[in-house]
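What follows is one chain in structure tokens, specifically the form predicted alone.
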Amino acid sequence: MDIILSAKDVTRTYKVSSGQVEALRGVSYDFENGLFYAVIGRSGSGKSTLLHILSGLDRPTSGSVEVNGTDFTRYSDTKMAIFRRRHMGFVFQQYNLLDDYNVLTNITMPLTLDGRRADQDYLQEVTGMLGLSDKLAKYPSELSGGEQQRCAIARSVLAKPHIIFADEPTGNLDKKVGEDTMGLLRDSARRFGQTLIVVTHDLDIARKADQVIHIEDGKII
């Protein structure tokens, strides 16, 4: 078993003016290299932030998460940000594509922040794969939602990274783009020998990850 990326008893709880809310409580989980996790519960139940521990986009009250045997969760935040670049993507609901920029800047914008160029033949092959070849020099605002996501995919994809992660990549897309954005997103990720973490409501989504983890109350159950 190849294990890429591992939690270990990780809690996280967040100070409100009541009091303490435990988001996690206690998750322990290892994620293999090259598969396509799904991780699903209700609203509230703690999946996103899970994802943003999993992911070094927030720190864990105690505990630890290792990625191929690194434990990143005490870096600084510099250290921290260099080492999301390098080593994981990500697909969010709103795309978070820059207005003021081109799809092909966009979309090789981690690389350019890392001082990297991109590699040219993978980058044909990205973008032919994700149906963008032909939408290089145009702006978010003229392209469908369907498309921006893809360009979000795009940029994921093309750093290289081990692991993708995606919160609700189709919550502001309608069913049938939706399904075929998300297809393209884990056919992307087999292709390249990603392993890709999904937060989702859709169970259509989860019914075809390769391992679902579904969190109650903080708690994978």
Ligand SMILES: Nc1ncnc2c1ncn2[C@@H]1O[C@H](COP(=O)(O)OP(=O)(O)O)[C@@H](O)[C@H]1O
Second form
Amino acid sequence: MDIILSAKDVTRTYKVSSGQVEALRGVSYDFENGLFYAVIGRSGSGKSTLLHILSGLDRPTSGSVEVNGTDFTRYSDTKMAIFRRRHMGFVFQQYNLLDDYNVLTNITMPLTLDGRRADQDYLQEVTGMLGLSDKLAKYPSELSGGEQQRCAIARSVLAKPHIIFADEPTGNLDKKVGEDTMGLLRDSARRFGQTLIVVTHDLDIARKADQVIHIEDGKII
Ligand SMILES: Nc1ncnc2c1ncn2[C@@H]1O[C@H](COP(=O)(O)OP(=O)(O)O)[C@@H](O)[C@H]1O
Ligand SMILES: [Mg+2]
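Rather than the form predicted alone that you just supplied, could I have the structure of the form predicted together with the named molecule?
Below is the whole assembly, all chains and molecules, this chain first.
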């Protein structure tokens, strides 16, 4: 097996006024390169916390996370940010597009921040596949929710990350648009060889995953 991402006995405890919340209580998991994983579980079970720690947006209280055998959890904030830009792509429920920039600028932003340029053939292939070829000069406010989420997908795929993380990516879309959008995310990740990890409430989406990870009370069951 070709393991791209590995969590080893990860815990995450939040300090709150009333004491502590143990959001993750010892999670170990090996993610195989190129597969599509769905993370499911009740609200408050620890799904977002897990995604944030696997992707380097947050750090474990104890335990480690490795990408290709490299533990990045104790990197400085700056090094972590660079590591994320090189290795991780993100799709959020809220799209997180920049309103003041057009689609082209938005989807190439991670590359720009990393001092890289979009390969033009790849840009055309990705935007064509996501139905965005004629939207590149438009601004996010001129697009539908589904189109905005397709921009966020293009942005995540274009930088050629090893792993794409998505937290409830269809949460703001109606069922049909959500399923179509999710299908595009899955197809583009597969086509470009990216491992995809998606938190979802939607069991129809989870059913299409290669592996389903069920979290309950901060543990994989
Ligand atoms: N920043 C935070 N501060 C304190 N508690 C938090 C924080 N983020 C999450 N939690 C708590 O950790 C638990 C897991 O939350 P979360 O990972 O967001 O669950 P899910 O995404 O499955 O709904 C919940 O009890 C939640 O209230
Ligand atoms: Mg969540």
